[in-house]
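Let's start with one chain on its own, the form predicted on its own, as structure tokens.
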Amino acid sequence: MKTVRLYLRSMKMLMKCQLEYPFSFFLQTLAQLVMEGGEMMAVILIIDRFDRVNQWEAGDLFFFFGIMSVTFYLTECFGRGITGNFPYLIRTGQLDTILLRPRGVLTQVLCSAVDPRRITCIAVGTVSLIIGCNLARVQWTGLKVLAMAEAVLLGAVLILALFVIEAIFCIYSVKSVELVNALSYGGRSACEYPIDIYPRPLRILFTAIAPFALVLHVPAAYILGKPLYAWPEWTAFVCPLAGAVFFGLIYLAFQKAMRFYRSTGS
């Protein structure tokens, strides 16, 4: 509980810092809105051109786009410390200071940054979810609400694990490795659409390696009443656990990588 209070207090202070320059914050937030609105426009153009993509209709595509956007940008908003600060801490040697403190490295790094500009991206994703639910005529039940909550929560855990992979590479290479972004940011772009519309190699990549399909798409398909790959309904509640398993493995890899950390000095 102390760690949670520490994190919440850090987020509160960082939010205040971001809002010290309201005009700059407004312009940057507006830029984020334009960026994410452009991606949503791509979905609208696809829907305008095609009546359906495989079994997926307009409402389904809006729903997939929305659940991915909300999950990804919530994680990036509150997990910005890993993607934004960790490479800097490695290059400047400031990670040495963090190692001297009586808290875990990841906890301290997560407490070091927040990105409230992403709130507009989350808002766009939420609007897309609402549109998708209305068009697809989703009939919400207790189980569907549970599936949605599990997908978003464990999807955030999965995305956070992908960010930690970049941190692991930084330990060995000092600088961040852009190739890692193919799984995180590339996965976000690809998995805004149903996984079964892609060729087999991409389906394998985002099911078995970076399991976006298991964590987000299987529950989303269940909510929409169109089970992915015709899998039974119970898989919608089991498959998202792949996000927790993935994070556990990456966390162990991070702990092992920290044993090989060598300060760059400052």
Partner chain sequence: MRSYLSAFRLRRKMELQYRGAMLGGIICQVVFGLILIALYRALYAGKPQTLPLQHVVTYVWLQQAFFRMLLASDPDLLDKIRSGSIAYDLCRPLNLYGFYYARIMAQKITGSLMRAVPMLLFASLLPEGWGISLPASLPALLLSLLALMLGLLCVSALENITMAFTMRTLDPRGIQAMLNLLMMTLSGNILPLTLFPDSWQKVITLLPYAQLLDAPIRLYTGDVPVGEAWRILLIQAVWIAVLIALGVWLWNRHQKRIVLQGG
The other form holds:
Amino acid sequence: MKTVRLYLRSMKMLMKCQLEYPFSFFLQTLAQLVMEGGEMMAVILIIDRFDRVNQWEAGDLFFFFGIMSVTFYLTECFGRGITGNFPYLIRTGQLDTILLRPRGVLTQVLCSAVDPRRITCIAVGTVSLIIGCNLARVQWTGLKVLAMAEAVLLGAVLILALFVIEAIFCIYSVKSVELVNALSYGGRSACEYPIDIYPRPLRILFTAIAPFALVLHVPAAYILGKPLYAWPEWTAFVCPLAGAVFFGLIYLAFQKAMRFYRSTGS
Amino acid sequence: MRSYLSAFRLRRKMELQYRGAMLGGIICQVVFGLILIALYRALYAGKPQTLPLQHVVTYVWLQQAFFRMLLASDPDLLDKIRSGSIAYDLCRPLNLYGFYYARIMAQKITGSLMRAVPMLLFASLLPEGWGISLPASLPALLLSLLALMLGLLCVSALENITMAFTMRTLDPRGIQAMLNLLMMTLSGNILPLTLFPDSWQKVITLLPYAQLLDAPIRLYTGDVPVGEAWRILLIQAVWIAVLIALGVWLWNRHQKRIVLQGG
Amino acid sequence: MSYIHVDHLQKTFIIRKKRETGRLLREKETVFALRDLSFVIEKGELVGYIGPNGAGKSTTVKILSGILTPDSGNVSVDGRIPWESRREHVRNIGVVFGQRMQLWWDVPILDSYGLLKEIYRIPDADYRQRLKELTEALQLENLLRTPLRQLSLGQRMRAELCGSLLHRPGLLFLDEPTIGLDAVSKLALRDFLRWENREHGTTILLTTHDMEDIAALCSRVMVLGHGQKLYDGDLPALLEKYDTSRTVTVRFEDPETMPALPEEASLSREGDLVKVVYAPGQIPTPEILEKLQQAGTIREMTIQPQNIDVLIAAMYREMDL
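Which structure goes with the form predicted together with the partner chain, now that we have seen the form predicted on its own?
Following is the full complex, with the preceding chain placed first.
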């Protein structure tokens, strides 16, 4: 509970910091709109030109794009400390300052940044979701709402874990940090579209290794009423747990990396 | 002239130091390329288009290979401006516009060539339908290289203008981000410009953003035949002239202001 | 049992050399950051910790504050092993780096303090009382609502100190706290540190290159070089060993006066001033004074010990650092 309070308090303060430069903040928020708007425009143009992919129609495609966009940018907004700041903290030695305080390392890193500029990206994603629901005539039920909430929440956990890998790379001073981007940003780009349109190696990469398909696509397909691989209904609630499992594994690796960091110094 | 060349060389040396980072970057870019191609293959399987799939695949690889040229990012320089240590550069007996032009060009060329060559090699080894195809003809290849050079001059000039604005606002992130993103969408990186609706293409290909990669790629694949290449080169030349003139004017104005403030 | 116990502490770092051309693997080199370091500090002591750059000072501080694990040796601070119970341990320490800020740049410092209260879970009443006390002692009352970035360097340092002491640490590490400060800020800072040490019995370990800080604050000084302890004791005794020369400046009634002195002393004239440089070990000071008085009527005279930085440089030289 105290951790939540600490997080909220940090967020409040960091928001204040951002608003110290209102003009820059405004421009950057606008820039985010241009970015995510561009991405969504690509989806619109693709649908305009190709109509559909396999069994997925326009509404479905908007829904898949929307759920990924909302999940990814909610994470980037509220988890900015981990998704954006972490390697920087390690390289500049600010991780030492964090170690000097009586709180968990990940908690403090999470509390170190917020990115309210992403609000426009989240808005674009939401618009896409609404368009998708309308076109695909989604009938909302309590269970579907639950599946959606679970997918977004565990999707966020999965994305955070992917960025923690980047921090681990940094601690071992691996130079090829961009490699992780293939999983995080690559996963976002690939999984804006349903996983089953891709050839097997990509399907394996984003199902078994970075399980975006399990966390987001299985519940999304269930909500759209076109179950992925014709899997039974309950999988829509169980598969997203892969995100939590993934986070757990990465957390263990992170603990090990911290022990390494503390034995080698910076 | 020599000092501009040495600015260029220094920058190249700095880029070369990050070999490990480069390898990671190449693999990441390859994965992105494969994802996009897989997507377009699935789309084409449902509804084939008049534009051959192989052209789209080639377009994607060339975009990914030269991706670095698109990014407007010289964090050193931006830090310099923000922290005020640009004052050192102002003290040097140089034309600042030329100095930074050389720097930006160097970063774009070295940052991307080192990545582009291995990536294109890899892409040429992939089977038909996944890999890059050969240029339409030898003249097409030569013309596309020329267009790439002109495109580079054009985009560096554009970036130099952002730099001039940076000196004014002191917080470059907004303008920087905006330029980067316009670049990504309007240069054909997110979706090949050749897949945009035809009426849009007529306008977008005239903008400076399309000059860097889209124009040379169209020449390479033969979407624009050799006989019509002069139109592309003319557009590029006009942009270069306009953007450099505007850039020089802006820098001169800002430089004076900074000198005054420094007193 | 003493407050801080350091026993045969050892720490090595592996440095990877730059790859030589033609070599596939990079060579590695093991460097001793600390070798066999032992010392004891009692509660309430104010200890200066000096040594040239790279001597192992910050490695020691990092180990004592629990963010670095040593290769071998025992350390206990207040009965705890720092790196084994990091969270409990850091609750009781405060750290100030002269060149790194822990407060948030763009918000009023009061907001930063509010967040630190949350991080250290300081009870409300305790926080209010401590904040009042510290802001008075550091004269921060009028600055609490100012963002950190608008403060001067001296004000910022005071704000940092306040932030590191809010949770009432029993042990305070200071790393070059006076670096870059003007004379007034330096003196104020030293006054405050003396006050905090006296009032709350806070144990302070001060790492610095500013010998005046040490002279003004520390009853005890430890010298570190090449990862080893080279001296541990009081500062005057240390200086005496290396204090090899004095300068006496004299103005005589008759500007033409030239005293006769032993050969070991060097004599020079600058305008109507006579300057004598001698080693007290060779010629006792009273003998010099006597000779000067015999030479003529003295209008004015000053005796200067050697500059403290020169002494330390001489000491580092002799210890081959």
